[in-house]
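Starting off, we have a lone chain in the form predicted on its own, written out as structure tokens.
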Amino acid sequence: MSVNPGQPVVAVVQRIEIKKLRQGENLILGFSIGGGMDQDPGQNPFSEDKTDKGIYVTRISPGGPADVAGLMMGDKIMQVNGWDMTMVTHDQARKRLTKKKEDVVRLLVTRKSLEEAVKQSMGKKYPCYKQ
């Protein structure tokens, strides 16, 4: 998904609800993130647009809460519990995801396969549809 400054962003999103796993004092989500406004977007292997400073899922623990919920490596996190994640630092994103008082994390994510599926279905219904 490429973004042009000053232009509206259109994204195909999926809702994912992750129930944190409690291990003693820790709440486990079962995934890692990369990216953020303070990171070098050129180092992000999941972004086609090397200026994209979004938050991406970089690792999923097999069988963990995120894996069970359907989160996938490479997903771009757009929202966490209603909070916009498109313009946050890496640390802000980490803190938003790991709040101790929240046993459930509700994500809005976009992934390349979702966008491709919509483009293909739009092309079939509307042959003149191009992007």
The other form holds:
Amino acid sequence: MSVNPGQPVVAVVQRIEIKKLRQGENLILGFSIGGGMDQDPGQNPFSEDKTDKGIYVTRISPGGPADVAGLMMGDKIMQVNGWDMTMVTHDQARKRLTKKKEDVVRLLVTRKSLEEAVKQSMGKKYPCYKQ
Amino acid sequence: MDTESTYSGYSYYSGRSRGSHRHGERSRDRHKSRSKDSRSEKSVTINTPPAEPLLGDSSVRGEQVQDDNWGETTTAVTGTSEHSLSQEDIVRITKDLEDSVGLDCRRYFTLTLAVILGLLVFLTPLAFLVLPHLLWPEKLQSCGTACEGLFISVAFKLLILLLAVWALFFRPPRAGLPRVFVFRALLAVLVLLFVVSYWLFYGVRILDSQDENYQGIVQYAVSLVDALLFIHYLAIVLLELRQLQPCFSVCVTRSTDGETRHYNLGQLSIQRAALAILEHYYCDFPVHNPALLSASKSRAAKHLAGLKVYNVDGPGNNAAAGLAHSQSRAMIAAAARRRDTSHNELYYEEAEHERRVRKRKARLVVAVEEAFTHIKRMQEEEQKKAPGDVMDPREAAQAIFPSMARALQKYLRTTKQQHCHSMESIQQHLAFCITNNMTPKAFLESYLTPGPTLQYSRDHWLARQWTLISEASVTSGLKDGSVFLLKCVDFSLVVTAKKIPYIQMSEEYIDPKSHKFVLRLQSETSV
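For comparison with the form predicted on its own, would you give the structure of this protein in the form predicted together with its partner chain?
Full complex below, order starting with the chain above.
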């Protein structure tokens, strides 16, 4: 995945569907996010490129809905329910994930190991996500 | 003040031009009966007393025998006469009488030259104006208004010249330098040539032809005075202003204990730079204390005594040089191999000394603070009420001194400063502190840290003659990398000069509105 301003982002992504869990009045997903357009990208421990201002998964509550669905710590979230998450502020990201009317969120996430796995299995050519 | 003549300030030139065994210390001169003391008014450098030991443990100094046990045995001050002479002083006087005769002749010679030049210069314009009236008064045109106006101008310019020369040259010489002060000599020659050439012109064109145009003659005299003022301006620039801008950074190190200071000097000749450095030396360097060096000397002696190398081949060996070489190499190698525990001893000795000094200092501080609480300054109203038992500062100092004397003496002994302070000087200092409402801490400050040489008694810093040792000529200017030595009896100062580099400065403009900041956030939200 490369982040060139103005250029389309190319990445290998995984689809993850998380069903929200009801806890009292809240619907929780069971993970924490960090990053965003208004945050300092240099302090992100998970990103390869320290100018990447995307949304990253920083913590997963064990046994929670995200853990069950296969989300891993360090994943970069590219889309939530069709909404782009690569160029949003931290608060906008939070809002898109915690809409009260939605029970299920479908995420497109990417991580380094995905690219390597695809490279190994398919040789040079591999399906890529184009935005 | 010199009472001889107006231009005797040129004696500054004479003072600089000759080295001297001078006696200064005017107060001492007044005390002693001297036959020739007229020389001593102006100078400050003092000659070396012969073989004077500065190590103070068994010191026979000045006018009284120093009793090192004064802290324990004294309860009252015994005054000594200030007019007594010790054996050292008598030897010093006879040495002075022997040495100074030849040098003073030279000094008087240059002084008279300077006076003659001064008189010549001052009287020349007046002579130019007066001579026509004396020699051909009937032929002379009468002096009109413009001409009389020029008289006023001549008078005031001469007055200004007089004051200016008095301000610049008419100062007591600070020191005697080994060589002629080049700029002053050049200026004197320039002035002489100038005046001589004016006289030549005057003699040929005016006296011989008996010119009637008096206004022209007066203008000629005015031009002479103007030119003299400009020469005086040149003198100021060469003598005073040129060395003000710092050009060299000199590093001065004392050879015995390594004290180093750095100073900035302008473009000076080596001898003037040496003089400037010495003046800074007396203010900045802590006083030279030979008692502190004994420890390292004893360690060095132990190193040398550790190995003895014997010449088994007998004396008069042909290969003596080679043998000495191999001997020294053998010594160094053996010393390196031998297990030396002297570093261990040094470490523990220093730690122990430090502890002892701190303990004595604590006792001293407490004793002094307690002593100071015994006296109280009396207010004006109380003075009228209780006239009895009132003391002036000196008596008050003598009253409280015994309670702190023992602690102070022990402290001075531990820090090896006891020869720097006599009992009299301590009591004087105590009276001074009491008079000026100083705290005990202020009183102790001069004993806790070794101060600059100026702080101590005149014995310490006036008994010095300095020798300038230099490979380059001492009248040549300072250059980058010049090294010279200033040697005195006990130690020497090693001086290295480095040129201050050319500084290239550029500017950068910052718009005040360009200072903007953002928060560096790193939030984590759980969803």
